[in-house]
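Only one chain is included here, represented as structure tokens and corresponding to the form predicted alone.
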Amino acid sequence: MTEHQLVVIGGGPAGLSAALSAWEAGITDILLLERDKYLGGILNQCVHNGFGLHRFKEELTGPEYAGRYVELLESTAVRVKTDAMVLSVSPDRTVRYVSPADGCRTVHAGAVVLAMGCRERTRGAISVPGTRCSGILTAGAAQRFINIEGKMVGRRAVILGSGDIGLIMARRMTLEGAKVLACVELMPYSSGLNRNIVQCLQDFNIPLLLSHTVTDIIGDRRLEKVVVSAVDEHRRPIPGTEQTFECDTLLLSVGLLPENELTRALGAEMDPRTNGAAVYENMETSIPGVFACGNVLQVHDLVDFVSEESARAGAAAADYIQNGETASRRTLTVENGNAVSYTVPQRIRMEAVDQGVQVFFRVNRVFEKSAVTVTAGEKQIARFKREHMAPGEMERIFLPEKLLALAEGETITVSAEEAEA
């Protein structure tokens, strides 16, 4: 068994940012493990622009954004092992991985950062009825085939779900010469960013059918038709509303799931709202010395926010290595209130708060003029105005230390409400 100060699992934007941040904080013995052959993660297949506006103050493609971080990492002495699959992580921070170069290896770390990213939900997860023919892919798989493998996946397509990858693939398929017949969304609102609805659907006259879903798949060897129906307020198909689209491809953009098999096996406390680990204000999980960040913690909209969050996790891991475990006499629990789906972090150790804490959350319906309120018991300690909020767009608020100190009891609640007239 070899020893390292820090082991980072995942070489996508989260892992790269965490490793770089820890290095800048003075940790010189860092091992980064990535299961793919190249660093960069999902960014390598995101050839569209729109990345980096917050982090680098300019518009970059996914590979360009990843390349910036890879170049920064190459200027350090961080040890990188690609094509290395992590098999397990134990509570004492023992990491076991396997690779063609090293075989099966075991390493022990002073701290571990979990940055494994997320994966797509598949047809089996949503139980779409119909035949099991070819031509049905997740949007991310189609993106990889087109942008990395150089293979076209179809010529007439329907997209189920309006997540950002699905919206982006509607545009990409169109630019490659395919006909995208419709984007079908079960909910009465899109789950993607508004800018992607405009740039990827409206600019190409691709219809977005809200409150609709696929109710049948028809085809023998290859997909031939899909049947789409409107749904009621309970998301049940309405008889008599069926539309049939003749197509050879159905792309699924029906949600992302944090890749947390390692986290669960580790025994870390999980949050069923995010499907990620429950973390403290510094991204530390319930296992001391193990930190989580990026899409393995919560599914983000913007990679810039992934980098920011992961830098915080890397710096916190460095502090743990250098100064030991954080002690706290008072811990606040952060809960979701009215119209809020989840909050991250889930706990705040008051003694560990320096200037304040940034809280991420999502609302569960569309708001126009609105307000975000933070309460402790019956007492409101903060209120933030918003012009627009939607489930597809992550929100964040900053709670200064002096406001947190006003909290009575051990719980604070984040809620959303319509603005007062």
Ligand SMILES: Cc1cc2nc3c(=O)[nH]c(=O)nc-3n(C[C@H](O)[C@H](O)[C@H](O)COP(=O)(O)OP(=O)(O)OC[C@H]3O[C@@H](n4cnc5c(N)ncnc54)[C@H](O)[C@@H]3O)c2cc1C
Second form
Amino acid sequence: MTEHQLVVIGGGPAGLSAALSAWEAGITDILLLERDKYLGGILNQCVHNGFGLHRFKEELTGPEYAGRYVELLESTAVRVKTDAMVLSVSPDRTVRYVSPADGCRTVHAGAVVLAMGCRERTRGAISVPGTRCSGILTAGAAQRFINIEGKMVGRRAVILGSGDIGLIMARRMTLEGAKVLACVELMPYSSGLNRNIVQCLQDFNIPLLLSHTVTDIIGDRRLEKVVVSAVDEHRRPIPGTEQTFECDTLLLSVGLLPENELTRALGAEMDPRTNGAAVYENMETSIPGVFACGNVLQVHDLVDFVSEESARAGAAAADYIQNGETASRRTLTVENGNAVSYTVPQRIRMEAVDQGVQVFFRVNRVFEKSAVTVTAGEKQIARFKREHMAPGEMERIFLPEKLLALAEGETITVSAEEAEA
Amino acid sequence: MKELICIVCPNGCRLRVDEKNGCRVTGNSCPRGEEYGKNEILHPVRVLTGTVRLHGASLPRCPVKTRGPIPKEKLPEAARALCRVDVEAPVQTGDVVLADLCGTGVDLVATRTILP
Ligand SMILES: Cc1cc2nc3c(=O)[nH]c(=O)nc-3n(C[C@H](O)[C@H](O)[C@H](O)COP(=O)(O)OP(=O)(O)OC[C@H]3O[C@@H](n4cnc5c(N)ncnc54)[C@H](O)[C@@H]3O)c2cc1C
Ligand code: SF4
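Since the one above is the form predicted alone, can you give the form predicted together with this ligand too?
So here's everything in the complex, that chain up top.
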């Protein structure tokens, strides 16, 4: 069995950034395993722009953003294996992978970074009724067909779900000559970024039907029409509101699921709120020396934050390799309070806090003038003002060490509330 | 007064543009928002992204973008023009694949380095 200081699983932006930061921290023996033929992960198919405004202060397309990281990585001695699919990781950090070049291999690592990204929810996961005809695919699959393989997926389309990928594909399909009839969203608000609603739907006069859903799918071999109905406040279809759209394609943009088969089999503690591993302040999972970052940990909207989070995971993995386990005499559990659906990290080891801790979370409804509060028992230890918050936009706060030190109990709670005028 | 959402970055600031007052912009958090707000009223522009045919590599398409924004109303015509572009590998990020796209004065450039 070969021994490596660090093994990184996944060569998307998360894995690339983690490997780079571990290298910069002085780890010289790094192996990065990627199952695809190319590095870059999902970014290769995101040919639209809007990436990197935070990280590079420029507006880049997905492939350009990935290209920058690949170039940086090529200037290091990080070993990259593409076409290499990881099959299992065990708690003693033994990693098994298979590739046409190496066959089945087992390697042992001083630390492991999990960066496997996420998958899209499919029709099965949301149980849309109707016939099983062709022409129904996830927005990301359509994106791959069009942008990577150069194959058009249909001529008249309806999009179910208003996540960013669906919005981006509404524009992409239109520019490729298709007619996008509507984007249908179950909730009373879109889960996509406002900028995408403007530049992908409004620019092309594509209607956004909020509080609506697809209630029937009709087609023999190929999709022929979909029936769309309005829903009430309990998200139940309202009889009599049906409208029919004749179309040959239905794209689903109904959410992403972190790809955590490896993480579960490893036995790492999972967080049902994120569908990712529960992590400490340094992105370490409940398995010592195994770290997680990027979409496999929590579904991100912005790749810049993926890179940043992953750089922290890479640096923490380097620290683990160099200095061993983090002391944990006192651990704070971070809980979600009013209108907050989850937090990452889930736990903070007080001894490990250097200057402070970055906490990511999402709210579960739309807020205008509002505040984010952090409380420990009855005591409020921090308060942050916000002009606008929405479930589609990940929020983050920075808790300086000084404020964390005010927490006396074992938990702190992150909540959101309307700000009094 | 016109209300807009700035699309330059994911913050999506809510802008107010005063058409009667020389298109004065408020609500922006940075200078890019001001420029966007003015442009959006006077002459809206967008960056076009897409793919073109690629030969001589294992990938069939090369992703591209306009190097700068082009007039919004030119988007459909410019998107159709991409169908007539062929490139040969190797391609480097930033290579011009079509100069002066549809008379906009803006070049179309490759956004991915692809070796044969
Ligand atoms: C369609 C789409 C559009 C987006 N648009 C934007 C945008 O406009 N702006 C923006 O800032 N962000 C955008 N994002 C978000 C951003 O691109 C993602 O958050 C980011 O790519 C996630 O990076 P990642 O490395 O965690 O995952 P990925 O990019 O998915 O990378 C994971 C990698 O791990 C590999 N892998 C998985 N399992 C294994 C295994 N067992 N063995 C080996 N390798 C494995 C996969 O092949 C993949 O390459 C978009 C995301 C999507 C999906
Ligand atoms: S005004 Fe500046 S910060 Fe606000 S959305 Fe526009 S570019 Fe982003």
